[in-house]
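Listed next as structure tokens is one chain, alone, in the form predicted on its own.
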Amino acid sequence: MISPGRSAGIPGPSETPSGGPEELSKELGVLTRDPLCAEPALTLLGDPITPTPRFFVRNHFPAPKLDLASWRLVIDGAVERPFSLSYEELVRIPRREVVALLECAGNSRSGVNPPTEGVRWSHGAVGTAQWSGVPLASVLERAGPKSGAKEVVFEGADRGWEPTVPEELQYAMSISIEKAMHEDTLLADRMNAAPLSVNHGFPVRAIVPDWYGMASVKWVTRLTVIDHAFQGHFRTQPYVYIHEGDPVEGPKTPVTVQRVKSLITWPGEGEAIPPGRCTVRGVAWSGHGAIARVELSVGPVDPAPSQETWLPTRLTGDPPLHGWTRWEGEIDLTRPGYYVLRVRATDVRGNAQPMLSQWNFRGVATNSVHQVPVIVRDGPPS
């Protein structure tokens, strides 16, 4: 779906983004204010496309103030032809639209036990949006990556301080050259048919489908092609798998592709529902491929394994290649009491959600079976 010019969404005079201050949506719950991290309740998710006011915000540092007139994108490193682009030059390159899910690598971290480092996300740091922009490959091909190029580093304009790091940092993250050249990896300037807001990366951000959100760098100002593994702070410290017993020194496995996962979006936690037949709804996704099946279980709190019965659900709609799959399932809750709904997904490669994710020091890529307690009692729904 590549097309040039205004038909691809180049902002006209009346819709050119300003990069001015924005008011945070009242549908987001704030976890931290400086830097801003906010997420919606799960009951607000589940639409095929997540409305922008309900899309989570994950900032590592305060959002930078940028303007279109002075913004430039520098392309350098292991390339034959280093160059730079203004915003006007960038948006004149043939464009592409991609529906893609972003999930913060720390999503669901609040449920990890023992507690880990990082923002205490519940489950709402995930959303699916329509992104429009220039394929990253188009820009890289113009620069001509040299033989031996291995990664592309996105550098954002946001700067700040991290605990235990003595110098000020600029947010930067790398992806493989193969992922960078994929036609759906974008330099996006529009989200859900509107110019990017400040908190979502105005004026230009990376969109890296099927990888965790740390790779979709906001406020991008530089692309650097390198012939080795990037050793920046965020690539080697926060966004790596550190398991119990690992040595402090030495390389760690980086966080990249999204693990298979599913969530219940209705009923919500602690919801009181009347006895009878109940339709449970939710979403599922995997960076490794399409969702093959989603299964639902209901039982008392802390059931024995012999009490766990998994029921099939229906996959609904026509899920986009990089978005989530919606599902729904019917359960009979005829007796009043306290119950726990559980959901698990399996993708086409056979990857399935575990009952418990393997613990890691940063609490990243948590994809254990989602569990939602509910109350069944006589009377109208709460």
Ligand SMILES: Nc1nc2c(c(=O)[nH]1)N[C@H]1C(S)=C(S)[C@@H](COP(=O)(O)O)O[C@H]1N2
Given for the second form:
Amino acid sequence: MISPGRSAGIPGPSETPSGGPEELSKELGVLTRDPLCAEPALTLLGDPITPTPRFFVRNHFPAPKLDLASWRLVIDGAVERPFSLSYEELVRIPRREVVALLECAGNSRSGVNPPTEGVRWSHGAVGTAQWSGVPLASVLERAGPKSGAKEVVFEGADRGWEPTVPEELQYAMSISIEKAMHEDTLLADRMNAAPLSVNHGFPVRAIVPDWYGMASVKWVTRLTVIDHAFQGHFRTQPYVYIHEGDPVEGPKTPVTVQRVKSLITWPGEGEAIPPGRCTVRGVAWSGHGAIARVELSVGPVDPAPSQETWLPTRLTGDPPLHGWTRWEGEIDLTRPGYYVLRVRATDVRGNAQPMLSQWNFRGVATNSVHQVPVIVRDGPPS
Ligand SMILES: Nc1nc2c(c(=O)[nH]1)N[C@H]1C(S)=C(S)[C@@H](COP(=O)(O)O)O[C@H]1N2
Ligand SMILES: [Mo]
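Previous: the form predicted on its own; requested now: the form predicted together with the named molecule:
Now the complete complex, all chains and molecules, led by this one.
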């Protein structure tokens, strides 16, 4: 008998991706090899949906190779009916498709000054994909969270060592129970109409739309409902806001919802463009709501703020709920020279991208105005 999942193109046990280096796309530049952190050039990110070979990879530990036939998901903690289920059982639950953007909280860290610890991402640790899976709420409702449930902890199957921690760690991250019960929060097994690759979390990962990527836990094998704030390493150490003057001891504000941000995907940094009219393109998003406007400025390299003239851009396509909005704006540079293009987005709640986002000790959630130097000159494109 063919299960409903199978007929929808769900992989059978024989279709387990092989993983390994052969899976790594040539469109990604490698920042660290083991564990793998890789990002595409920004000029590859203009499409509404990011093709999987151009989707960044952020692994904290070596990617585990899980076997579909033996994979199980355990649901326990502060629930009335703890249980576990196999992949076959999971895919029988009614499914949902969600277009959602993932941005690594460390994206754009290479521009942070003074520099901080952490992977030195350029701006490519962001992508929008179509995810398909089972609403997390369907699984949680079956277990029945107890009153007083505050957070859900996702545990990944990956483990390893971090320089400053004396014991072996497992990747784990929590989200609020409200976010966990949102209909678009998924246990996803498909990305862009194909089974997840090993590096993107095969066989099942969490997708937590509008939150930074650290919450979308890959290789999920356990969900634990808790009645307090999760104190695991990844929740309390790397993915928190720490500002100058904060007390060293004591709780820190966790990184959760994506800040408003826009990026120029064309022209690329340092690109030579011919004099005359030129269309600048890019993407913009906010975890707080839709993008209301995106403005572009063409300035001298080092403008006084008063010299900056912000021009409106056109938002193209339908505004997605959890993806990015594409925009384009016309510029007209007749005189050869060196210029800087700058872009800033504002969301419907009035959150605006700052010229320089407030510095923090982890270099997370950087959303400074994106600046792209260009050269206007005659002659063949470089
Ligand atoms: N189990 C597990 N889940 C994880 C991670 C990880 O290292 N282990 N990295 C997180 C981080 S920090 C990000 S930004 C996203 C990246 O997802 P991607 O590699 O599919 O782009 O996965 C998240 N989920
Ligand atoms: Mo991340």
